[in-house]
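Starting off, we have a lone chain in the form predicted alone, written out as structure tokens.
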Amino acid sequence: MFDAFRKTLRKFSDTVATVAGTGVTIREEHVDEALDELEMSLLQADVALDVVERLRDALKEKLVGTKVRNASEIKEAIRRALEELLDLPAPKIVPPPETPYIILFVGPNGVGKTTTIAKIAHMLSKMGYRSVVSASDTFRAGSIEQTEEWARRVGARVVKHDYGADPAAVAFDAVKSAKARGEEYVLIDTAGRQETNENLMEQLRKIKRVVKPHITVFVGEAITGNALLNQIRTFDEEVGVDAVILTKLDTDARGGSAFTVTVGAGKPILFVGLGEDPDDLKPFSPKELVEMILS
């Protein structure tokens, strides 16, 4: 995982070390050549041009003026710069600031929203909190049964209606039920949709109007590549996105997805999915991710 990105950043740090030397203050001309090579490598790794340009500018801003005594200090300066780019303020969902705390999950088809919701319910259960899952995907055949099966596995309760029902009505009933039972979290599953489907986007907007979720979380695949940026931006424009969960990060060989989210879309990453088991969801750590990339 991250092989391409790791090689690119190692080459970048080596180039800066070679050009700048040691015992100097890094100047703009020291990083320009290295940034040119970094830019080309990232574009070849399917990182969006907009993200590459912002990453380039941000690295230059953070590195120029840094005093270094040796090559290892150059690499440490790059490490710190990357961590800062990934470390955006994220909503705190634990403990719940209000009860019930309502989280709306949105995203394209097939990215693992239902599985991710089950993982979050499992995580919350281990911390002593109860969750009710709103089966608001009433569009896709088999979706309600899938939600019920995952909820059964992690010990969460499900509120559902029949297929074809109004997704906002399901969400409303889930919130009402959670309040009556004193459950701490309502996790709203929704139909996977392409960002160009206006009818399904309107359903999301209606859910937000009806239940007023505390946060809206976009769930996307780390392996999506260049398209991930457009997906997040479109969902943000249509319904508003507060944070992102990246699934399949364990299969992201190129390694640019996290920077696409934070640098390109300007959204914090809440969690990352690293497998299919209920425990395979981890809080996002910029420090750990940069360590994985650079190690």
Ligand code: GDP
Second form
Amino acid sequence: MFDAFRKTLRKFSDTVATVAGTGVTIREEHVDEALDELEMSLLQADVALDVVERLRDALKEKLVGTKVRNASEIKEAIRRALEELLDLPAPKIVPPPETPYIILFVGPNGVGKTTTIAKIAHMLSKMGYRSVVSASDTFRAGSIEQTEEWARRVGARVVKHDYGADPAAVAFDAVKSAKARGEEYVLIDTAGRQETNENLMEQLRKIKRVVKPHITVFVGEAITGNALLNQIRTFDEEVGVDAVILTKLDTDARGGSAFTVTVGAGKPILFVGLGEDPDDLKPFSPKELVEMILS
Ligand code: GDP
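Right, and the form predicted in complex with this ligand of this protein, after the form predicted alone?
The complete assembly is shown below, putting the previous chain first.
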């Protein structure tokens, strides 16, 4: 899955191992060549230039000065450094004493928002919690039916209005009815379109004003490449983003996107999507991702 990325990182640790020798403190000249190679490969994997540079600097800072005796210790140091770069404190999505816990999902069209919301409702349902999905994408033809279809599959309730209705009014009704019924979660699905669309951003801000979600989650594709950073930044500036869910990690051959989110955008990754079924969602584990990359 992470072939190209893994190959470079393996080469990187081998190069460091070769030049560092045994029982030495890693110095800048030990890692420079390897970091050059890493940089090239990340750029080829569509990771944005400033993310690559920041990753390079951060990795260098963590490695230089580290005492190592052999190649496996170097690999361990790299593993730790990469894990730390991916491991940002993420909000906990436990229902507050006064339910419901409200999550607003934002992001471009087609990235998997509706599917991800269904996966989350499914996960919460397995934990014994009830979810209400607010069908607040009242723009795209077919979106409400798609939300209903998914909700049926995972046993969640849907609150909907007609197409063209105010997305914030739908969200308001969803929250109101969840309160009345004591349901634990409200998951708000929203429209995508262009991230630059001012009308969309205004709608999203209005939803925020009206229902005051506990967190706003950006849903993005692992396969977006370079554009992912700009997407997150735009939504963050316009609406405010607390955390990210990366979908389609099962189809990402390069794996650089996780670094784009944490190192580039400075946002924690909550979950990763690994397929099209309700169970194909996993909490993000920096350890597992790095394991996959390096092993
Ligand atoms: P939305 O427009 O953002 O709501 O996107 P949808 O939920 O409609 O998903 C768009 C497409 O992406 C659908 O065909 C989904 O089955 C697919 N999809 C969503 N998440 C994943 C994932 O994690 N892996 C894969 N392979 N496909 C996914």
